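Consider the single chain below, provided in structure tokens and representing the form predicted on its own.
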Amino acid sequence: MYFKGCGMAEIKSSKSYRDKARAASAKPATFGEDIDLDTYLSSAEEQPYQADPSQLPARAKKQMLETGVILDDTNQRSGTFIQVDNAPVHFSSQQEGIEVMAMSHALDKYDWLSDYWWQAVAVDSDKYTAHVELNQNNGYFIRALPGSKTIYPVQACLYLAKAQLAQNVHNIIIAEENSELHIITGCTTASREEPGLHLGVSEFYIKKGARVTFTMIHNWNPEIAVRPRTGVIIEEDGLLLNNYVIMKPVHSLQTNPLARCIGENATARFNSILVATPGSMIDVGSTVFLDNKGAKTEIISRAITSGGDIISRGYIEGNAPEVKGHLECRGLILQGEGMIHAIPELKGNLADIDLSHEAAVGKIAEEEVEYLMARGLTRAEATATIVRGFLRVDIEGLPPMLSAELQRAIEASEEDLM
């Protein structure tokens, strides 16, 4: 293990981490709306643990199902984690070699886990990472043991039930050497109109020859603010395939996961499907550093606005020979006064690299609509067909079950979009 850190007993009261967090907590946000954290509640009612997640309230299960989280029949899952507000209410593993538990339990079980704490994400990255450190409220720990491969996806849900609450989570995902992890995680809220704040730090450690697919589906409401902070470290021949989908209204979302390909032939792929409804502000990016020979990355986004604003960012930096990277952003403006701003950035620090990008923003071509209408479709049906095709991203390497669930989530949101 190449990570250096303090012991478990120190991490819970680490003066260095907390001092850095306190200093960062006073700084304004660098990107997106500067949220006033003092306007949100810091605590919620205790939630009982459920040994059987199917016994959770029907309304909560329905909301979770819309993000791909199945609780009535977990036989199609290798593990399950559910957190309601700031309390883990269920965690279990259905497969040998796959560990799923609350972070508090994992820290008690493994002394070495502190070596990973705040290594992929800096505690003082911004006021939101600082707030998570200063107001720890659990999160999930998912780990594949060496050589283990998930038969079915592991699922995790972070559910915001209490209005005006700031939900703070710190997650760690570890794929040991030559393992394979497929994860589907859904974030949602009980209320369709009450405000709330979700702050989620996620750290990924992908060891030599390991593969991780991580599919995140967000289903918030027009009053929720969301600030995920993600860091990824990928070793030799490791792979991250990250898929992010948000097609429902959200007040404000800003995230920019950072992946470091530190091993030879390490690979990071990011795919985003973004829909901004009226009143939504979505600022989503991906940053990849190609730091070793043969490392590769691909950042692909599809963005649609029906009245909201989208900033689609991408940054690739090549720091080693024979690295390859490609950025692609395509945006579609349907109606209203929505805005799409594509910001692709490439930085090459030596000659033997191959980096490229392309971006396009526009509206649906009238001739395409007329072509479909000439074959019997109404204008609304023709528009929906074009949008459906635009959102269909062929994601190489995604397991069939996850691919099917991703498409189901997209199709379930299309009616609201149109």
The other form holds:
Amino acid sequence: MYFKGCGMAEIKSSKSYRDKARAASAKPATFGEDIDLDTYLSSAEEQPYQADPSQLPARAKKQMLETGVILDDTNQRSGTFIQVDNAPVHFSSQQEGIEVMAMSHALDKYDWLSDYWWQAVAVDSDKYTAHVELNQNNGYFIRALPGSKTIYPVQACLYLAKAQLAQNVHNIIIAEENSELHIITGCTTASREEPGLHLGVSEFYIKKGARVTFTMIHNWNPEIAVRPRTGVIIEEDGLLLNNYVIMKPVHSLQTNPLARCIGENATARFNSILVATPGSMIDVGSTVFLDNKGAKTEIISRAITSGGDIISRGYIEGNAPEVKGHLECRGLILQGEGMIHAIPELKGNLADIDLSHEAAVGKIAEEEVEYLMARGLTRAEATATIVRGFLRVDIEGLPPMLSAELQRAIEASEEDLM
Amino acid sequence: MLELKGLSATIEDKEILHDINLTIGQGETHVLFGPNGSGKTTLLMAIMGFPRYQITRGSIIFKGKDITSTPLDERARLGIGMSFQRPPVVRGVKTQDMVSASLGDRGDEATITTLAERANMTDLLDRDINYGFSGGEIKRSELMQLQAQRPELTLLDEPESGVDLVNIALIGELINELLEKGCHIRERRCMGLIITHTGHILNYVNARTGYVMVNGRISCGGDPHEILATIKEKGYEECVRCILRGVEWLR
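Switching from the form predicted on its own: structure of the form predicted in complex with the partner chain?
Okay, now the whole complex, with that chain kicking things off.
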């Protein structure tokens, strides 16, 4: 079986979306360096479908493994989706009640899916969302049926193999009522030096009482530009726990996921671990609207620069009684050249809300290094211990297995950082 | 043995310690009294080797080796350890990580568990080091780390400050273990230098030599209990007057 590398005539998008996209095709994004989309290729070679993902090339598997995607033994995964360039090369579900498929298949299978299309992210948000609409290159559809709970996480990988390609994916994740869905996604690239562009639209629909943990590890190269666009709608008693990690070089990354807590007691938690090496420009934010009674959010970011630039944003808006939000941004500058700009913002629209933030940016305190040295650690060991501690975010609600996998990915990248 | 020979030290070019001479033999515990701001902590920090405390004259000999220029971490590995009065909070670094680091190659979970139980620190092992710790918890944490480090020379900066009556007995026990007080002095390997403002720790830890430090100078060597009795009776003001009389007499 082969998937077309471009075109996507099979994706049924309505004319009105395409018209809106055309109108926004030159609209710059609110944040981030403007990227000239014309410099990227829109088509790539076809890719053979692999019924057995362990048959994928060893090098690709190794790179995917660095982002938490395991292909040699998928026993500890509830489902797997792999897309290389513009073509899904494998998708499967290993658990009843959990659906994992290419977007083109899902749209063929479910007429109702078009009702979710561009509902959590506006198609005309900027030129990148418009580009994805006008150049659809598949993406994944992951759904937990009502009451279904993943035993193991579902894994997904978007892999950029062709140099200079613009990868345009549109993903939809639906957690039906009272379901539980754990997802690990890894995005990476074959080349460690060729340029490329990753545009990924992800729409999350978390129904009443459902819980979703979404752990994304990015592992690009110094020439790749990345513009993910994410929207989340959370209903009553629903929960999103979003973990984002980028610790390897990237040319330019800008993303600002938006979560709307529309149901009573809906909760959104965002944890970001950002590392900017020299030459990397990272602009990552999280935006949460607390739109119904008792909704909660926590946005936590840890940013380290060893020479690159980081803008760490956070925005919480309280629009309903008894909502609660906290924003915490901490930045560590390891060397003189890097920059961290923390921009925490809170907006309250009524009295009965509780929003707070704290932000701190600085270098490692000499007093802390010396304290550890007084226990016999060398300066390098003491510094590494403090950096490791700084990156350690205790993520409430993350299953122990996912927590351990996340920690392993962080520790693997720490060596490069130090 | 620790020997300080004519030691003078500065902080940011200001001389704080003046011509300090001190010898602590193997197995001995010495106590240094002094009013606030007299230079007691500076002395400990200078012996430990903190870079901010610059030694301008004299030398530090530890186990027969001149360590005056030896870096902080090397001194720790040579066998000098310190309990801090106000250690920093290190966010993300767990108490357990500090014990593990102090144990070095000897670190294993069972040892850490035993040390934590001994110091009544089990519930705090998973907390960021010193974050939100009470006075007693800080001292117990410091002593637990030192028990893991097993230094031959233990420097204790105000081990009783901020500690309630429930904790002080345990603090005393932990210090006595560290200084091998259960062994006869001839069999002890460990030395201790305790600095104290109130002298309260002497009710729990035995020491045979005491000094008073005033304005960065050491005076009044003798039995620490006698020195403490004098301080309690006449206050540190008398020590200051006594030192000034001595200086006048020398002139």
